[in-house]
Amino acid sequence: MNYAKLEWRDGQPFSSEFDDVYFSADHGVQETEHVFIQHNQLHQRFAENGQAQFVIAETGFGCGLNFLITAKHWLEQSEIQQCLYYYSIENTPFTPEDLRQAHQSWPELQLISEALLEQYQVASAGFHCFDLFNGRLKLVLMAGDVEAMLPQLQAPVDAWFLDGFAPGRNPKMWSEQVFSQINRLSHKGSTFSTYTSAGTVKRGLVNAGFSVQKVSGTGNKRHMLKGEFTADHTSAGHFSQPWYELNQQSVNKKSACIIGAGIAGLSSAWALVKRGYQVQIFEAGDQAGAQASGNPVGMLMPRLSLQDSADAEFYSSAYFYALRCLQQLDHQQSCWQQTGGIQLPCSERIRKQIADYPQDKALAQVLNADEASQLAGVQINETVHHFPLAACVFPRQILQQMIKAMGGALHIRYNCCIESFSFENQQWQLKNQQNESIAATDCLILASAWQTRRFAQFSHLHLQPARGQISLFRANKQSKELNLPISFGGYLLPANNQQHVCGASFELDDCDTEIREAEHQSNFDDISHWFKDLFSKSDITAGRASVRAVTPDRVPVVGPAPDYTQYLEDYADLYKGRPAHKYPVGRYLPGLYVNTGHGARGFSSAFLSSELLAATICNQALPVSKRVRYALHPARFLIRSLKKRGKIKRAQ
């Protein structure tokens, strides 16, 4: 990450690049008052609004001072059932060392300062989420340059914070493609306020679909700009993928069926419950996690890329959004370790990543073979990267954690198979094996990994299973020594309970969970490779098999269910290259939704997924950005193929 390069004067932060400090010694918190606060008539507008939620977008999130006092009244004027989104862009972030030291010029915003302190980081590009308050705040960091995060913007904006710095210190802020975004994502009734009066601001402005007013500044500042949205959109449908569109479902009755209890039917119960909702889950099994997700212990690692794309940014943003609800729900880590992480160099794509990633201390370090090892416990021989923030996971402990959390919001049906469910009478009615109705729902949500799709709605998703089997080895002196999860192509855990976790075998398309000799062996060979001696072949005490559900792009598969037959229709000629506003909206079945796909790293992915998932379902602000919702969408596969004009097979 490329954070801010301040120097400290006088304990107020100045930024050398921009020749400009981030604010007023004497006067910050007035400033603020004065210039968004009362300018975009937000205690009013707080106290009086109707709505579930209210949107703010800022350029420049700077040392987020703008953000604690709104967040500040906000918490003091509002329906504690309302929701703030504060979307703010930052393309050189403060680090947390020296948004504390800023922090500590406001005292009186101490509360919400430690709130915000213990859960930030922004160690990678792209966009950030933060739950403060039990979720009366979200703020979405999106780190990057403006014009290129404020096209990944999708929300409704209420009040714009333009506050990045002056235009002849910083011209990229104020460019009219930053311009023609604010109109995008601007309705009637919007408002901006900005300190600077710079005419060609003003002029961007109007040209925005605003009608601006110069009015009194503050400070050292004569004059400011502030006014109000009164354009009407022409183009509102011209989307550039309208297939992966949200075609914008009432919300009615705060309840929900989930089929699945593993990391993915659990973390959506979990989102949509923090919104009020009641949710009853269906679970095969006997128990939460009975497939992939019941592992004695596993890892949480991130994956990282050296490519700018989509699934880099979501498994990078998801990671530290796990790190954040783990935190939330177990702060005393007894469900989970915060230990570290080592990926040794086990792949050309790995040692080039060991090679060539940018070091942050939040993300990923390379260590050499001495660090590496006296780090681990273990000798290791290797240049390696090291994840400070990684941890260790222990999956049921954490599914428990997450039932207690919801208490009586949540309800399990456990042993009981859900065979089919159709459309009847406005509602989804999910029978049982005896085709008999057992439960009716208006939102119905599948996280029942690979198997999804032997469900007719879904039999188009491009889900396999995928074997895995770990070994359970016996600790002894040595391996004790060992601190922190190592990878390397395959996975060692630290001991717990006398007993190692080495994993996991990975056989694409098959479903048998019976323990086999020859993939012990595997697992045995993987560990040796890198630990000569470490372990005998009679250490290995027992194993796990189960089944993940992966597709093609190793993303997960999270969303609104497409209707297929529709899609066909509406999309048959993708292949022509017909201009993209010539096509309409995607259409989905009626409150039926998909969270799978998952793979091996279902506690990185599936908290996040489920986070974009609910506010999907309840037609909120998202906490992604744009490119990760369409690399995530559960038509991409479906699109893909009439792009190609190959025959589209469903599921058998």
Ligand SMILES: Cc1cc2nc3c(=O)[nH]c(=O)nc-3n(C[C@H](O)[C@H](O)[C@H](O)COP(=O)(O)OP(=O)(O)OC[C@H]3O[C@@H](n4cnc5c(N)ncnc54)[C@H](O)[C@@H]3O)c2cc1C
Second form
Amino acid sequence: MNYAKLEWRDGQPFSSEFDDVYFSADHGVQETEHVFIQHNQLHQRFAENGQAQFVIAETGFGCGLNFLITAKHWLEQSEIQQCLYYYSIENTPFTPEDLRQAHQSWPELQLISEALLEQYQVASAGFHCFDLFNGRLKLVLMAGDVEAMLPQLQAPVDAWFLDGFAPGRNPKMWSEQVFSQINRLSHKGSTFSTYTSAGTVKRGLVNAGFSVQKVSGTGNKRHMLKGEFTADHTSAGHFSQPWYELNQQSVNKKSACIIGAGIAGLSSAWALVKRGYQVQIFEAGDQAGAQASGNPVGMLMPRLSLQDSADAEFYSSAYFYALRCLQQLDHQQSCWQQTGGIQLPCSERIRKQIADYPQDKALAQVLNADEASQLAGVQINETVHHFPLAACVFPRQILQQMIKAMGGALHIRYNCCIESFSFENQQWQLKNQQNESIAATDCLILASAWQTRRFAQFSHLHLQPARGQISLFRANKQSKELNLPISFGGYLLPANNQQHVCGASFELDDCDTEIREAEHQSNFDDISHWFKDLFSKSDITAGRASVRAVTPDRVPVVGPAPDYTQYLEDYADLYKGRPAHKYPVGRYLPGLYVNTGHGARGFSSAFLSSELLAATICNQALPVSKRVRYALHPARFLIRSLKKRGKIKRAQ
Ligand SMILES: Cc1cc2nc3c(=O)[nH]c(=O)nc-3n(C[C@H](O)[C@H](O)[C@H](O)COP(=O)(O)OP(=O)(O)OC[C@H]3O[C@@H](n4cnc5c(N)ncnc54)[C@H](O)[C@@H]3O)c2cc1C
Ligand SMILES: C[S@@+](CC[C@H](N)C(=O)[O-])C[C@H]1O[C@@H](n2cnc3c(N)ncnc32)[C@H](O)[C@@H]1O
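The form predicted together with the ligand, contrasted with the form predicted on its own above:
Starting with the chain above, the whole complex follows.
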């Protein structure tokens, strides 16, 4: 991903690539008001909107002037429980510094600008979701080319801001592909407006189903276009992968039950509570973080990839989203610390990444051994990756902070193991060991990590347990100098309470949680390989073992629970390669969802997963791209097997 290359002319950003200004120096605000607000009738539509959400999509985020002005009107005119989803596509985003400088021009928009700048960071391609003003505004910046990004959007767009540079200079923003995607995403009553009055744009939008009007422009522009979607869709109901689609009914009751009080369960609860839900969690242990989410310290680091893949997009977006959530949860950084982090070249793959990954001030920078040693406070002998925004996390405190943030909207029942659940009288009945029903709900989320596979409804998920043991090393004078997490396959964290956490073993298909001497030894050997003589074996004072939930593709499983029997029936001949549109959309177990498979990175992956899950449950616009949603979809293993006519494996 490249940032915008700007020239500053009299304090105003100018694009030399497109030989055009981002906004008019004298009338920028007026022009946005005229072209985008007035001609989409947003004053009236915001004030009269009876829906929980309103969706705007913009081609060209630029410096975000349209966003700031729209946000201001939304905050003034909408109801407090309504949410504006503002999707904006941009292939060369501004750096935070450039955005700040551009926003200096509009002191009247400072409040919204500051809220955005506090979070703004777009350092990787794909969707980036920013929650602003307590959930009243969600900006989803889609970093990438318009033709690649629009097909990834899944949201019913109410108003389009078509704001590329002039069509003659920026034809890609006004192509047939773009108009056909605008058609796909529009519904009766969707509107658009744009500065341009070019004939090609007018024809493109007419063909895309809009009634188009040429009206008076403003400033230097004599004319502009506006219009309303009046057509029937040409591609209605044609999904490229119908088995991952969901015909969601609206949910009325704002209450849910969750099994598991780890990071997946609590972040799911938090995302729902922010949407006005009451949540009850059932936890087998005697506290939150009783299992994998209960280590004293952990790290939050990005997972880089040189491939452009859905997994890579997910992990980058999730990493930045997690950092924003932590910032929102704990501004003072008492339950996390943004120390930055270092990645040592512990495999050929990582060594190649360090050599080839594009450097980025926010995501990853290459440091030589001297620079790395100086930054880390301990001797490092290799060229490394430095992740400037990475953090140390204190998992139990994070869980406690979330519990506090949810107040009376959350109730947790500890020491309460759910043995089974079944759908009776249109509700999920949660049962204890004695097969007694202890709760009933319309909406049930499984956040029970690897143990999710014990429930018949999820036995097709291919979840595997992977035991991991951390070792605690007594800090010494030299080791106390370490001031950021270092990852080397395993990891070493800065001293906390005179102890360093070092981990972790990875034993697949092992769910035992006894401490093992052999795993202390392997943790010690691992550290000693990279930091000779920093510790001796006798410095190990304690350990903790718990179990990760691992999926075959190492991506979490998040979404609605497929109806196993119906999937086998509906997609039995998928291996024959019939066209996708011949198949029905997926059928699911009503109100049943899952959020698990967070493997070794739950503190990075859970927040965005939970936001996706909550948006799915509430039938709202989604914070991730279509390919990311598919990559996380709970039916993916089933579908992969059906495509290969493979044997469907289920856990016993
Ligand atoms: C040794 C080790 C080190 C790690 N280090 C890091 C790190 O530095 N950074 C990072 O991001 N990630 C790290 N991870 C991974 C991270 O801990 C996990 O990805 C994350 O904790 C998973 O969260 P979870 O909520 O899905 O699972 P869990 O935290 O395991 O929560 C699941 C909960 O469900 C409960 N439960 C299960 N079944 C039932 C039932 N039937 N009824 C009621 N309750 C039930 C369990 O008691 C448990 O509390 C590490 C993992 C391990 C093992
Ligand atoms: C006129 S500016 C947008 C101004 C913006 N709406 C605002 O309110 O500040 C046009 C934007 O379109 C972006 N753009 C141009 N071609 C693009 C493409 N092919 N894909 C995505 N964005 C593109 C440019 O980088 C630029 O930021």
